[in-house]
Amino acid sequence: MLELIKKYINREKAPEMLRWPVIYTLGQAMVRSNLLRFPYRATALMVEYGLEETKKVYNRRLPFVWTSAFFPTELLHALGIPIFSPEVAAALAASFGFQEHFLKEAESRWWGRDNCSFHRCAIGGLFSRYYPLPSAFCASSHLCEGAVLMFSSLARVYNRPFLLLDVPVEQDDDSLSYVTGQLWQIISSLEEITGISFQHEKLQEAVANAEGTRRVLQKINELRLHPYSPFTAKEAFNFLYLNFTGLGSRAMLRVYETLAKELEERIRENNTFKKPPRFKLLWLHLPPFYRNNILEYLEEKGARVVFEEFNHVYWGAMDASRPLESIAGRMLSHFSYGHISRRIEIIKELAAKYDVDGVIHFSHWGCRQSCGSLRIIRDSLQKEGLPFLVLDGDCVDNRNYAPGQVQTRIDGFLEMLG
């Protein structure tokens, strides 16, 4: 079944079915229904909820807003409005394998190979007319630079609104008296916009949400580190989605508190012995988001990545009667914005809970906030004995993907593990 969506999302009609409201609702009943299986409940919820999202946002009955990756949904959960996520369709279609078209689009219209991926992908799926325009761009100024300069860009050709909530890098009380003020002229703008009037309890049910969210995430990355645990990294990744999009979400706690408890169960009933890998690995960044076996082949060779760096629950315990200090705090608490002494840290520490071998770090091309610290994270991590690995690659654009060559430098450093 998946296979024949994916033919026929490449054909020249794709743009014009991937408006229709229908498709969203067919998939929605596809997966209540089994038809689509995945491996967990917790899985089908997920997708169930992104479907209904994603229709929302096609049927225009709504207002709308696109939103760069770190910026605090609880905001627009609070006012009930959809939120659309261009560097998460990104992974989508590369997943789906048509990102070519969307890359070649963007490049057609000046935007050159040298830029995030995930942007000109999104860039390309909006001239294509596949993604929708929103009434208005959103973005957080911490951790990535590209999508700012993506949103205001597009916002200017298209002349709509674009909000930036700028995020200094300390981590001070002006800091977060500043962050907040800025929150409450968001949450004006977005009212002026969308004509949704902001109702405080609202707000206050979005962070209870975000905080009830923030300690089930805790609860499921201590059951990783049980030797029983089924859930992979591979499968990990996969609710990045919900990361992006639905913190403050009831939808997000419930995905999570499902997964949590068929996690429980699992490893409850997998009393059997479970052959321990040969090495365990912690994963920095994301991963390719198109067709490689990566992955599977580390667990080929008796690696296997135990942890993500991206999946670490940064932020501390958020207070529903003090909602906008609360997503202030956490958006100032982001291990990696500030000083790299931050991130390094939070490495090592990853590195000792789940007790790995080694590291990877997948740098993705457009990510330069990312790879340009990696010098300083290798000399850090070898002080600890650590061994780390740099995969230079792209998460979205595989044209430049040599899977040998990518094997060959896991050889190695497997080889150099023992």
The other form holds:
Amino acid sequence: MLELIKKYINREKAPEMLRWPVIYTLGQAMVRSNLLRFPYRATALMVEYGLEETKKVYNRRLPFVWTSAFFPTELLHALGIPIFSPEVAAALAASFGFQEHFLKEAESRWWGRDNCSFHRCAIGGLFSRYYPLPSAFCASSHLCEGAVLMFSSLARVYNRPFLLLDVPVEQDDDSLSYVTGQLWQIISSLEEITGISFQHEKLQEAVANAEGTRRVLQKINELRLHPYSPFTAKEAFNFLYLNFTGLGSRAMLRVYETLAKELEERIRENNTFKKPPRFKLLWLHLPPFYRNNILEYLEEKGARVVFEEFNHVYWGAMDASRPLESIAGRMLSHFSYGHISRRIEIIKELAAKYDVDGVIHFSHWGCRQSCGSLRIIRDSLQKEGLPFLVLDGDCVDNRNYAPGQVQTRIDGFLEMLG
Amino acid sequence: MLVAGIDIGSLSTEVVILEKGKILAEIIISTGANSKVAAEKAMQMALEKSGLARDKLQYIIATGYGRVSAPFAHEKVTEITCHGRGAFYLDASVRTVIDIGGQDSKVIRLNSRGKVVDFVMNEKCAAGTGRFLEVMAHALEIDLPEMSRLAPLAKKGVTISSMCTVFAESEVISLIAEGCPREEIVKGIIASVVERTVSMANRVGLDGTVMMTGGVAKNAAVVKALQENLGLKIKVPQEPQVVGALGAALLAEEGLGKRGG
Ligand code: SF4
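Could I have the structure of this protein in the form predicted together with the partner chain, to go alongside the form predicted alone above?
Once more the chain from above appears, this time first in line as the rest of the complex follows.
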């Protein structure tokens, strides 16, 4: 089936098919009728939601936006504007094995292989008309500079508005009011672009959803402390789709509530791993999304990734009565932004909390923010006696992935832990 | 207690047979295109040399990038652990091991008990590896010992600016065409490998006695350049190429000891 679709992907007509609502309706029906099987009910709910959102962004009549990975999606959920996340779309393309076509398309248009492949893939997807052209490109400046440059460039190429949220490094009152002010401006720009009018209650609702989600996420993270926790890193990485697109939506809250309940049930019923791993590991940054067996291989060798940096709930309580300040506060509090000591402190905190034996950093080719301070991270972890492995690779472009070499490094690392 | 270690690298394959910590036989052959064939052949040669039948070997550990190509091995251990173990056995004051392998170069740090506590490997390309040296030697139409002989004759050495093996090769070819003396090019090539190794060594941090293992350690010019760059003395064992296989054999023996074999 996948091979058939892959064959189609090179054809001129294929991008058109993505616009057929029936595809998504069919997909949703398959999910609902259990024709497609998922490890959790929450996963099925997430897929259903994902299909609904995708249907909207491919519907030519509705306005929608591209958002960069760390843009505050609460604003868009408040306005009811569908979101297309190019990074998520790239990860999805890679997981289906379609990325190469898009990457080559981007490269042939002078987007060099030095750029992050999440972005190259997204650019190729847009150029080849597989990814939908939005009403506006919305990026935030924190963490990912690549997105800002790509979005602004695409906005110029396609003559669409580019909305930038500039997030300062300092976490003080001035920054808070600076970001809050910009959020207001972005809202009014979005009103103008889409013709949708802003309602304060909807924004409050979105922030209340985000706060509810934050609490459930914290609960899930606590459940993962269980020595036999059934929730694998692979599943956790799949749910990241929501973290990048869903915060502020009722759907994300519902998915995570369901997940928390299921995890509780499984733990209660001993439907968990039967024994604890030999080594517990913390994963930094993202994993590769194309077909690979890193996580399975670790498991096979008795090592389990028990937590991922990306699932850390870094922001504090959000107050629906002060919605924009709460969102601004969330933006400013990202632990990977600003002085590297912030990220290091969180890594140490997570390593201690999940009682890990070692830390793996997957260094994604072209991602400056995550790979920039590896030496400092390693030195700090070593002071704590925490072994640290850097795996060089690429999350989307499998041409930058050497399985044999990755395996040797993992083996060497596990031998070192043993 | 009879055990063996086999190190199947991309360029060469080595076997060491041990009896109660004493080396009975060591073999080095080139791997060639088929690592499985090389593994079998090297093991056979080592058995012949030691006058042993295969079933006398109680435990065999395979290491090196081709470690999966030795179906007769009881266990597979990475070259990181094996080089560390072998080097520590040869000199217990060793805390840092530098191994420039065929396609993987590494710097390994050991603690006072000889256990690996950290390591760094080259990124996924041939720059700074034995393969790089080999390709360049080929472009110069000389062999590796000749490289070692030529390097001290150079005055300044040229700069090879490309990290990529393919580009560096064409750079070397252009230098030859420009009439640049071979020894100057050789010095440049060695400097390029050394630069990569030094940056790895700095990443992992140098400590205690530094030992260099692997086939490239036989290249005196590389060792000399490394010593100058790192500003310290590097110890090279008598037969650096078999240290990985020796480490594998030692681990086989220790494992057997633990298991009471
Ligand atoms: S991997 Fe790094 S560069 Fe790429 S999208 Fe993510 S944050 Fe940006």
